[in-house]
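Below you'll find only one chain, the form predicted alone, shown as structure tokens.
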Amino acid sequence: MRPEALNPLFAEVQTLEGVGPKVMKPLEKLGLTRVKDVAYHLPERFVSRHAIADLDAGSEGEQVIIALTPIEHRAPRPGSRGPYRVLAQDAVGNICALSWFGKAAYSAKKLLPVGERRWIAGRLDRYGDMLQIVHSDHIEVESAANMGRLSEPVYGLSEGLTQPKVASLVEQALARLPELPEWIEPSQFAHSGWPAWRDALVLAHQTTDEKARDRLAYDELLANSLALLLVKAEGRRRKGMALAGDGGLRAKLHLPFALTGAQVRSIAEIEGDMAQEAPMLRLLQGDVGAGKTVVALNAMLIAVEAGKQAALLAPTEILARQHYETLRKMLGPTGVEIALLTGRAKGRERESILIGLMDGSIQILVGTHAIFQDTVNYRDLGLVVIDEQHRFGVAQRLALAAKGRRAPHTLAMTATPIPRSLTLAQYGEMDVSRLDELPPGRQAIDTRVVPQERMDEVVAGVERHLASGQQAYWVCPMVREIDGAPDIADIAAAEARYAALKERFGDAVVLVHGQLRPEIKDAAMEQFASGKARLLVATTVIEVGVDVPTATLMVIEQAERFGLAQLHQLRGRVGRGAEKSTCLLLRGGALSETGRARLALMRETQDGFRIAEEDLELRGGGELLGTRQSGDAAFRIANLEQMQRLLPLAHADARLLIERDGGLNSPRGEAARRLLYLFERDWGVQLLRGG
């Protein structure tokens, strides 16, 4: 049960004067649903603007409090996405444009009636021979000293919602903050000279101290390492099984290939796991084309020979029925009994896999998370092996955890190689086993960089290449065209690429994006795969697990609008067989610093592992840290600065409160408790027995 001293930050934001029906819905695209969400609304950066008496005195780009007189309004043409303009003059009869994008427009009209002077704050710009400012943040009857702070906060907003409303609401929710005992170690707090819990929000809102910002972050992560180190504790409490194979169906593999000396490691580092009664809790990372399903095959095996059953759980029915097929292969000598489960089995075929599932007589199951439905039930699972962990919240793998009579073990696999700054962020709770040599004899693949004006010399390659009898990849950033501003107008759409290649190769071209129905996408992989069709148009939905070994060619088109890791995974769907392959990274014509030094490393390397770190040094940490997994929160405060800085002393210091202070039923850990559900890792509360 939440602490009753946080009810008032949990209230829903309604409760806040001035959110009715319009203002909810930028709200809740922001995420900012309850008090505490607005509290946490932390500004983007502060402005600091200097009153001017005339257009003459200000300069493009400044940020500006000036009185203007309205003289006409000038409204788009219809249907066009032009913004709404009000041509107003200061004092000496220069003109500026006051320019308002969509609904925003609506206010202008009301604000600025024509011949009556306003103070106008907001940053000069240009259109065109004249100045303009792009949606001003606040219009005045009065005077410049109306306006508040000549330095203020400038918060993240939604179409709906503006500076002043959001201010607003913000200090509302700041008034209704409570007092909290302290959670932080009192000789870290001590040495850190970090403001109080209440403080360091306020003082983050109103001013651009780094001590209140570093100690909200240090909350942030602090909370992260609690509920990891609560899960891994509550796994080593759990009843798990000790499982010791003979090895007698691993012998039987005749694998046509050496394994690396990390796969020999990792199997090793998995079988003293299992053979413990605690439940391992263990994280596979590899490199594109590591072998990581092997290792995961064995440790299956392990469970197999101990007389249990190992489930795999893939994160696409694509991905599943990879690796079933697989897997079926490599276990042709053994006589394992392996099945695929996923939401499209109906009927007999269902009942035939619940029925085996049941009886024992299979083995190993592969499949989406229909594999942990209430329906599915297990004779006695063992293993529980899930691809591309980060598809997948705590919740999810705990209910697949709880099929087994006892605490089974758990192998989480990610192909994608993670920044070793940011290992202990996502995995803290996991040991973790690197897979960080490819197999002998894989090639290196021919990476080249080509200007987009070279188009037609690339199709015509293309041509040859498929003329040749191999296949090909053309990925694009985005499904379809979007109309409206330049950087998004201009951005290549894979069915617009799709039409185009299909007018000239016909037949052998084939579709796959995200929003295509399952079974459509399935049907189309299922061509490519097959060698039906021999050119595959996508998105970045085939960056993982896609494995058609005849594919030898990938073009990737805008390749400068991809982060470092993506390509790298996308590049990893060719290489997979034995002929030589080829990435050609389109580019446009306007390349960044950063874009430039993107796809020279592309070019200069292959290792994932080095690719991660330059990827998240030339663009931070944000997609990593940022994207919401599967109903686990993102980080919205620490940025990759404070977690390289701040994330090993909150690490120290969750370790420290589990292991030597009592844990959550101490007086600290009593406050530690209110900041897990501060940041929404409530579920580290919910683990603990009668927490």
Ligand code: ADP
Second form
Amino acid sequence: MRPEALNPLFAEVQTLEGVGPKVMKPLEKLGLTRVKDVAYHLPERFVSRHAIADLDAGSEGEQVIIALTPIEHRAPRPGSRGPYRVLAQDAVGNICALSWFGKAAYSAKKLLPVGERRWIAGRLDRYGDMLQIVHSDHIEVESAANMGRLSEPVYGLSEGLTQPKVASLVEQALARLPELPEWIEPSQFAHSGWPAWRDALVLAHQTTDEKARDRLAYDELLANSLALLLVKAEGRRRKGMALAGDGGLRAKLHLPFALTGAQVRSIAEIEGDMAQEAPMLRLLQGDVGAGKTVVALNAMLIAVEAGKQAALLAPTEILARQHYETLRKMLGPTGVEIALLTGRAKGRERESILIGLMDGSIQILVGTHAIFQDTVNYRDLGLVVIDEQHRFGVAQRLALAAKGRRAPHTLAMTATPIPRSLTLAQYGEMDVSRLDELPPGRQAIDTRVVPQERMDEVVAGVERHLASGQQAYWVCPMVREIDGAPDIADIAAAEARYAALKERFGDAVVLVHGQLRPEIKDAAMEQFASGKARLLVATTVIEVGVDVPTATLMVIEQAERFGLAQLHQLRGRVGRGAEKSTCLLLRGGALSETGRARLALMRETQDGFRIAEEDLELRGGGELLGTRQSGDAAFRIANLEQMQRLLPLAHADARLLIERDGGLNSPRGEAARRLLYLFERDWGVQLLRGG
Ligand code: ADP
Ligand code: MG
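Having seen the form predicted alone, I'd like the form predicted in complex with the ligand now, please.
Next comes the full complex, this chain leading.
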């Protein structure tokens, strides 16, 4: 049960003043549903502004506060995507434009009556030969106290939210923070000079204070280490089953290739683990295309040879199907019964699978999370394989592990190359096998960086490529343009690109993105995989695991917007067959130093582990604030640099707490339990009940 002291933090965000149904949606989008989420929604950065008397005193790119008088409102022409503009005059008669895109214009109309002076805060930009402020952060009648602030937090927003709105919610959330007893080890706390928890949160919203941020990051890392160590301890406590196969089924596999040394070694490690009674908890880490599937197949066959069942959990419907097909083909000569179960199996089909699992006639099950619903019962589950482990919460993994009478062995697989220094944070509870050797004969993917302006040439290149009988991917960063935000108005929309390419290539083009209905998505994937469709336009949904060896060209639009790890995953979709493959990274005009370095690295190497290490270097401490990685919700506060620096300390302290207190029952342990709730790792706490 959650400690009572945390109740104010877990109150719904609706209990804050000013949260109606309209802002709920964007808040949910940002994951801000509880008061604590708002309190932990740290500023992405701070702006320093200075007040200027007139526009002559300001320059382009500067954050300013200035008194302006609106003289004219100009609505965009109907059907145009241009902004709503308010022309305004400063004290000496200079004119500048206040611009608003999309729905944001409504507030501008209300807040900027012609002829009435207003204080405006925002960034001066150039617009033709005039200065402009796009989406000003504040409009006040009088120069308000908060506008005078030298340094002001800038929060991550989502459409429908404004900076003042979020700031007001944060202020209310901070006012509700309870006093909590300290959980950090006393000498570590004294030595660090860190503020207490509550002060740290307040400070982190007001300043760039490093100590405050370090403390909050440390808390998160401590919570994570505690939870992982609890899982590990629990795994040791549960009885598993020693499984030894006789190799009979494995001998019947007719693989069209010889296993690599790394594959042989990993299979041996897995076999060794499975032969022990303690349940295996092993991570198979291997770059895209390293050949994890066949390793998983061998592991599953060990279980089947020992008279048990095996289940393979895939993160998406598409991948589940693909695994099922691949495995079914490879299993052909062995006579092993394999079935596919996804959320879409209904009625009779589902019924017969459930029966087959219960009577043991199905020996291997492949599927999505549907395979561990309560209604699914196995006769004797000996092994669970989880593909693309980072997509699944540990809680789900535990639910699955709880299925057998005895804990099944677990093999998790990931293609995310994590720097060695960080494996502890992500997978602290697991033993690791690394597939650090690609199958022989892989050709390097010819990777080029091309300016976005040369789009025509790129499209012509795609045309030649398709005409030669090959297939291609075209990846865009977003599904559709988001109304209103100027800095993202230029994000390539997959839908728009799809429409444009369809005009050129007709039915040879299909579209896949996360907002399509699953049936439609699968149908499009199916068309592409079968070769009927030649060009697949997609968002990053194709990132993980999709395997179409005849696709040999990958175009990534606005490549600078993707993380290195993501680019690497995307590029890994090509270079899977015998043909030479190409990857075109289209880049926008304004590239940061880091952006340039990242794309250069992509061109230079294909080694995922090296990319991961250098990614870490490149990000380093530079991007100190707001490093919450998209799609990877594991850490919301700690950035990579903090992880490297603070994780060893946090991990050691977590161990101390658990090993010395045998399960967090000391006063400091009790205090630390709260962290598991605060950082949503309470699956760790649930394990404490038994112990
Ligand atoms: P991963 O899941 O690690 O990204 P896959 O298991 O999908 O990689 O394997 C990628 C491709 O490499 C598949 O087409 C597979 O048949 C092939 N492959 C796997 N192991 C070998 C090997 N030892 N030699 C040659 N090809 C291999
Ligand atoms: Mg795979």
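Quick caveat: nothing in here was measured; it's all calculated off a predicted structure. Positions refer to the first chain, counted from 1. Here, rigid core means the biggest group of C-alpha atoms that superpose within 1.5 Å across both forms.
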Note to self: Taking the rigid core as the reference frame, tell me whether K110 has a CA displacement of 2 angstroms or more between these two forms.
What the structure shows: yes
Next item on the list: Could you tell me whether the Cα atom of I556 shifts by at least 2 Å between these two forms after core superposition?
Entry: no
